[in-house]
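Listed next as structure tokens is one chain, alone, in the form predicted on its own.
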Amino acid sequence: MDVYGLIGNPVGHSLSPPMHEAGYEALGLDARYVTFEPDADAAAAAIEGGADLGVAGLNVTVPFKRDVLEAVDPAPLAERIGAVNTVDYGPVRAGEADRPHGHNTDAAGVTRALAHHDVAIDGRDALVVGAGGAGRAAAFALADAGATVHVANRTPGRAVELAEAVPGATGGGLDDLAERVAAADLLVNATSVGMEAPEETPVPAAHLHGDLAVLDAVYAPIETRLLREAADAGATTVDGAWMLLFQGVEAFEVWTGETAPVDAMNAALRAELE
């Protein structure tokens, strides 16, 4: 049996176990997905210990995505983003490497979610609201896929710092949000606004328009105020569960080498969110 899992703190709320186990069941794989909560200063040690325990792969969530960089050989994209959310022990188990490989599948979560909804990225103007972990993954993913990216953040300096690392990107505050949204083809909310307070939105309804595609990284609730008001404006909307799904799908494929059963994993995920 192959053991996969998730490290983070806390992880009790995670939707990854049912999503991944639905994938294993659909393909008839002898595998299980479990969760671990290392101490705050033990993330790198947990990654190193995984090899000794015979773990096949681990997802990594907050607050450890940066901490585990020192314990893996990061893929180029993960190194550029500065965060790892998927650890693959396959090369170690095969005797091909001393350390597991580290990937960032959050970026693929963005691009594959948009592709699933037939939203083009190449040549488009993209606005990413938020410069935290999700914002970094979104900005790099969209720029690498051919979009021109602007990062807007409540603290302008963080947006500018991120933009300086992303090819062709610009960054700034929220004071010109109306103009930025008006000029955008793609809008990604990479903040948590709308999660704990569902009546809140990162972008006022008056700014939204029908030529937008809007991806909200928030997945609980599935229909946020931003998405509801974007749909009312005629925009294409993509809820955060799609981003969550496809980052998991990407990890599943990295670990197993199989084409992930997207429909089965999506059904399991949405059953948990209902």
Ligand code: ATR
The other form holds:
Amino acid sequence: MDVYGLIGNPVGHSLSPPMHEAGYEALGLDARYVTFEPDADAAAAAIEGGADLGVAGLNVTVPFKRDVLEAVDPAPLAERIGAVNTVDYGPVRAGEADRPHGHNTDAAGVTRALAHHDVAIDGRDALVVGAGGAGRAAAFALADAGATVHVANRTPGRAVELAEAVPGATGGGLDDLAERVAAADLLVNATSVGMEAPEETPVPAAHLHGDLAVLDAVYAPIETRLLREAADAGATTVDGAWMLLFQGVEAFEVWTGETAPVDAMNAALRAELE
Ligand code: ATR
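Could I see the form predicted together with the named molecule next, after the form predicted on its own?
Shown next: the complete complex, the earlier chain at its head.
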């Protein structure tokens, strides 16, 4: 049996176990997905220990995504983003490497969620609101897929710093948000605004327009105020559960080498959320 899991702190309410296990069941794979909650200073040691325990793969979440970099051989995209959310022990188990490979599937979570909804990225103007972990992954993913990216963040310096690392990107604060949204084809909310707070929104309704596709990284609630107001404005909307699903789908495919059963994983995820 292959053991996969999630390390983070806290991970008690993670939706990844049912999502991944639905995938194993659909493909008839002999595998389990469990959660681990090491102390904050033990993340790198836990990743190293995973190889000795014969663990097949780990997802990594808050607050360990950066710490884990030192314990893995990061893929180029994960290195550029500066965060690893998926550790693949396959090369270690095959005797081909000393350290597990580290990936960032949050980036694919953004692009695959949009592609699944037939939203084009190449040649589009993308506005990423937020410059934390989700914002970093979104900015690199969209730029690599051919978008021109602007990052807007409450703390402007974080957006400027991120934009300097992303090809062709610009960054700034929220002062000119109205103009930035007006000029955008794609809007990604990568802030935590709206999370467990249905009355909050990162972008006032008056700024939204019908030529936008809006992806909200927030998935609790699934229907955020931003997405509701974007739909009212005639925009295409993609909820945060799609992003969560496709980062998991990408990790599943990295680990198993199989095409993930997207529908089964999506059904399990939405059953937990709704
Ligand atoms: P994550 O890794 O999930 O992206 P994070 O690194 O804590 O989490 O980043 C949270 C993001 O939400 C940041 O961009 C943060 O802005 P700051 O960099 O200024 O802190 C943004 N954010 C959080 N609360 C916000 C609020 N009330 N208004 C605007 N932006 C907010």
